[in-house]
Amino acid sequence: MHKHFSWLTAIIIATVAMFALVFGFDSHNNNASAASSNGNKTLIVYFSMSGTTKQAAQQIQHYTSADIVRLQRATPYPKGYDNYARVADRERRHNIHPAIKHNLPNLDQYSTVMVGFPTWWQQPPMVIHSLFDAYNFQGKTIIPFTTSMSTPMKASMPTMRRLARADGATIKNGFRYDDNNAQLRKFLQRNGLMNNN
């Protein structure tokens, strides 16, 4: 009887470690990919003047179901081409950094920043260089997309790299938006960027 006792002990605390272990591993590998998934998601980032920037990331947006928002500086460009090139044109000239709204969510939860912008004079405009001395992109993966009428992104490349580069950042070669959308979904695609919808 005390064997028999002894062995269906044996049995049930070998049964219950069992258990034990297989479901205390599913736990664990489950808070693991909780924890995995946060941070790793994309934010787009866009500064836009007359619209077409903005309908470029809306697009990506879109495609890739990313948080979204729109980079302002804290005093509005005058209204109007001519006044804000103006502006925009003293503010390359001089380097300066015009002050922006600090109205990004908590980048603690994205892995990836698109960040978009018009070109002007062959490179990002300075609210850009704002950006990135206003928020910390250290351990992101910068995806720059621009808009232009025949300036190459290639062209602000060399910006954007410094930019990400003094950050601690990792950057990728960007895009240019020209309403051609098969082709950015390729490039959203070839970023492993794209939904599942």
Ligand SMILES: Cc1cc2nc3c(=O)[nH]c(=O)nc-3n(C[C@H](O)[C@H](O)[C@H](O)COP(=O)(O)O)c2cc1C
Second form
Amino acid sequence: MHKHFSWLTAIIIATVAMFALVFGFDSHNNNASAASSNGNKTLIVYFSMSGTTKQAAQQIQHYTSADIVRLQRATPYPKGYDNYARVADRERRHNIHPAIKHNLPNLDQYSTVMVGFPTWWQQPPMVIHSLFDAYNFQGKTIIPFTTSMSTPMKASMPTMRRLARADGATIKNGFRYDDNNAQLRKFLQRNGLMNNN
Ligand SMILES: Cc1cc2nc3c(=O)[nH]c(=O)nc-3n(C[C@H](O)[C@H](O)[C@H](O)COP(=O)(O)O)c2cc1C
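Counterpart to the form predicted on its own, namely the form predicted together with this ligand:
Once more the chain from above appears, this time first in line as the rest of the complex follows.
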């Protein structure tokens, strides 16, 4: 009789422990997903004034099938190269982070965010600072890309690294797109971002 009882106790304890384990694990998972990303999709966020970075972003979208969104200043820059260059120069000299449109999708579904921009004065435009002010990229992997007349990607990397790390994001070396699609494909492959087409 005594032996019977202890078997029963053992079974009850084991059952309760199993429930606790499953329940405990489950709530742990929920907490983890609430804290940062739970999806593994890639988002392309790009800023472009004269369309070159837009083309780069669209080419990346073609190869990755990632979601894509254009970053925009809340008040658009004035039209014409000299006019927007003057405003942008002022932002740069005074460290102004211009207000942006909050048009990004919910970031929970993304684990990787590719951030594209034209290189301006060897640096990312100030709207990229605004992007990191407005959105939290904690736990995500940031992969920058740029277009420029000649300045290499690495010129903007210290700034990008600082912005990403301040957010608790991981940063990868970026890519300067110059219409060389073979190089782009290699870069995307290296980062595990190519789709299967
Ligand atoms: C205000 C301004 C500053 C620029 N500074 C640089 C630079 O430092 N180095 C460079 O190689 N190109 C520079 N460029 C050229 C742009 O990076 C290049 O034309 C870029 O592809 C434009 O991208 P978008 O068409 O997406 O705006 C500059 C262009 C502008 C308008």
